[in-house]
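Below, in structure tokens: the form predicted alone, a single chain.
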Amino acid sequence: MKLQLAIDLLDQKEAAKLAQEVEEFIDIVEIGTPIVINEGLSAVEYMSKSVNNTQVLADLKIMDAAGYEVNQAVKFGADIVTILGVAEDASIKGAVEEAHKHGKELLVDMIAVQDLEKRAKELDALGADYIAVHTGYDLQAEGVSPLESLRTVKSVIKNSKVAVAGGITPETIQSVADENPDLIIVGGGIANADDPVEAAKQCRAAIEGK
């Protein structure tokens, strides 16, 4: 099971000091989509070259010209980038077949996909690394959970990861680890605490069982 901080309200300097702080505790640090649009595919360069060890995911939220954007967010140090659940399949596969041309990964977000389960097993069979359901902010403001979602993903899925985010902090991680995801994504849990690093080793320890 990995851990993933997504960072989306921060400069790219500022983003890169905290993944920095942290780093000993996640395996993926994520330059989320309010970043990239600020300040472009030069902040994920700029992550890439600040972590050691970490995988960086540019969060584009791709819906068109998959291909091409894939290939931009590699050439700027991305080892994963994501599309939206509900792009085309012929984005879909542009872009699987884009990343893994590289040796990279693509991580397909469900926020906003109304049939989960018959998306899951399209995108399963269309060779997505990681499918992650999300619960976006606007409906998490609505108290609404990605567990139930994380589990009907899990039931139909047969090669690729399944990926969690939505609201999860270090008070609330643990139920989502004990359904067993390959993936767990916190961000204002662990971004916005007093003390990111003690938030990102709660975290951590978590996800290991300790």
Ligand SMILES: O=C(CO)[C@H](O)[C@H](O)COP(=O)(O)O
Contents of the next structure:
Amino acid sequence: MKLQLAIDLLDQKEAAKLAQEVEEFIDIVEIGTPIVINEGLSAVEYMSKSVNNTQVLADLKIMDAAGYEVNQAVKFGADIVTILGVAEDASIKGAVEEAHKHGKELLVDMIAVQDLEKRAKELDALGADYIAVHTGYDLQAEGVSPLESLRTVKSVIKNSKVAVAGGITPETIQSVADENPDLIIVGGGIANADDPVEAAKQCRAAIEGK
Ligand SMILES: O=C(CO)[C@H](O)[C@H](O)COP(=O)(O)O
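Would you mind giving the form predicted together with the ligand, to go alongside the form predicted alone above?
To see the whole picture, the full complex is given below, headed by that same chain.
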């Protein structure tokens, strides 16, 4: 089981500093969509030059022109790129092909997918490296948790790895780890903690040995 730190609300320099502080506890660092919107792919490049043993994920949430956009993210140093599960199959295929051509991975974000079971089976067959269940900020505000969706997706996929994101904190991560996903994504639970290093350490401890 891997741990990913999602950094959404800092600028590229602050994000790289945070990643360096917690690097020993995480496997993947994400440059979140808001940072890419604010600063572009140079934020991905800056992060990839700032960390040593951590993969860099570019959370582009691609919807179209997928091969081109994956290629751009990879050029700027991304090891993993995200696309939305609601995108067309042609876009998913193009993105998988482009990522794999460069030895990189594609994470499909299931945010807003209505029939999770059906789409997860299709994405699994299309070659997604990760299928990520995700309760976005707008639904977190309504008290929704990603756990039920995690169980649903995990029960139907055969080849892809399963990731989970959405409001996970050092206090709640154990219940998520108990479901045995391949990847747990924590954003604000680490980045907005009073002591991010301690929060990352606690998250690592929860997934250790899983
Ligand atoms: O992609 C995102 C929002 O769209 C976030 O990066 C993801 O939800 C993880 O952050 P948090 O743990 O704070 O929910």
